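In the block that follows, a single chain appears as structure tokens, in the form predicted alone.
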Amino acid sequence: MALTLWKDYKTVKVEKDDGTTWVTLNRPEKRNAMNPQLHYDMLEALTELEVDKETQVVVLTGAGPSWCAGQDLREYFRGTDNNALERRKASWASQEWRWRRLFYFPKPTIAMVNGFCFGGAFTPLIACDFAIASDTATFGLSEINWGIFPGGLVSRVLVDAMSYRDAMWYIMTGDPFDGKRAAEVKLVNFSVPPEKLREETIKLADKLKKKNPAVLRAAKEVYKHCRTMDYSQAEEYMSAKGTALRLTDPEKGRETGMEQFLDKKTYRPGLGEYKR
């Protein structure tokens, strides 16, 4: 893998490799805890990558032995206690990139969890479409142990990734758990030995890059929007989305697949991919 540095922000490093863009939270001395500058850097990076033609898949990871230790208590909380404007700006940027922008990002996203993942880091973890963890990564919602509850959307987004019983256990006990346990409770798709983490992440990214990007985006948007709709709303939305996709897909994937299946007899659903 030959990574090419694209941009090096104050707290974030962005590198590219053949369609896969690696976004690394880069405050290893602070276990990549999120301070206001990191929120501003991540918001800018994601905004640019949304329209970057070279980026097909985004991998979010952390520098050093941590993925992300949550919010930087000193700089994000105490550092803005007497600065209402800075607190508002940092709070907006924090929620904007960690959930709204990342959850609806127009390209596939993978969280590659290489180490510590605590508190507020659960929001971008769950916002990513996929998550692969090192077996030895450490997860935790330790807020209960020092007098607060998991805020900043964490308690809400846990509903999307964990069962009621598992979520309540970790919220109310503060117990840490490893990557294997994270996979068991489906917080991540699966975990692997640390030496296999990057390899398995690249394998998934390469699989996604073979798919039709317009269809990938539509499939992602349909699922994420329809999950909060009633059945009649979802039916109407999906019908309109299907029509829009047929009109805007430059590869004409639906027509190509139908032709290969019905006319050329070269494609069989479930037995491979149609030829793009």
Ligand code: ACO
Contents of the next structure:
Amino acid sequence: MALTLWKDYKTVKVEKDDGTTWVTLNRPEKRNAMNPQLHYDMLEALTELEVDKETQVVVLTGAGPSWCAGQDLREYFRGTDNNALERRKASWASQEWRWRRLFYFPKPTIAMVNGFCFGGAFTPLIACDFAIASDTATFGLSEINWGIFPGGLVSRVLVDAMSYRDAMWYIMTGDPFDGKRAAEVKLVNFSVPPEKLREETIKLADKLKKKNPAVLRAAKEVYKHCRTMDYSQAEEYMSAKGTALRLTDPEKGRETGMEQFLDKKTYRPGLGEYKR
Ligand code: ACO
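Requested next: the structure of the form predicted together with the named molecule (the form predicted alone having been shown above).
Expanding to the full complex; the earlier chain stays at the top.
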């Protein structure tokens, strides 16, 4: 692995390695708590990476012992209490990157949870397509412990990512839980010992890079958009999306796939890797 520094924002570091782009929240001394600057930096970074040709997969992680300690209580909350304009700007940027941009990011996204993950950090965690945690990471909906509820979309996105019982438990008790428990309740795909975290993340990124990117993008968009549609809307949308994909996929994956299976008999799509 040969990481190359691509952009060093004030609070976010972006490095690249062979199609995988590592986006690191970079305020380790504050456990990567999200201050307004971090929201502005992340919004800019994601906007650039959306159109960056070298980026095939994005990994979101944190510097130091933390993934992200949630909103910065000092700078995001208290610091903007008497500054309505800054609060509005920070709030828009915060919602925009943590949910809309990340959830619908046109390339695969992996949250590599190396440590603390609290409160408002659950939104980008759930927005990522995949999440892999260290067994020793600590998660918590700590809001209840200091006088607020999980807001800023957290309570809404939890509906998609946790069972009713588990969500109620952690929202109302504020109990912290580790990476193994996060995997048990399916908040993350799986957890691994800390020394295996990077290796397992790279394995998944490499697997995704072998897929047809246009199809991968359509597959995630279809699944994510359909969640809020009724059946007939979903049917209509998927039919139109399928037609659009056939016209726009530069690799003509559908034709190639069928040819490989039906004519050349070179592979079985149910059993093997897609051959580009
Ligand atoms: N907001 C502001 N500053 C923070 C935050 C935060 N969310 N989390 C950590 N920091 C700061 C600390 O104030 C401290 O700053 P200082 O050195 O200037 O005093 C520094 O980061 C290091 O924090 P420590 O508490 O000393 O580090 P430790 O490793 O012992 O604990 C932990 C880390 C568990 C993350 C602890 O800092 C903590 O509980 N933070 C709050 C987590 C939280 O409840 N987040 C949800 C916020 S609400 C929301 O997101 C909507």
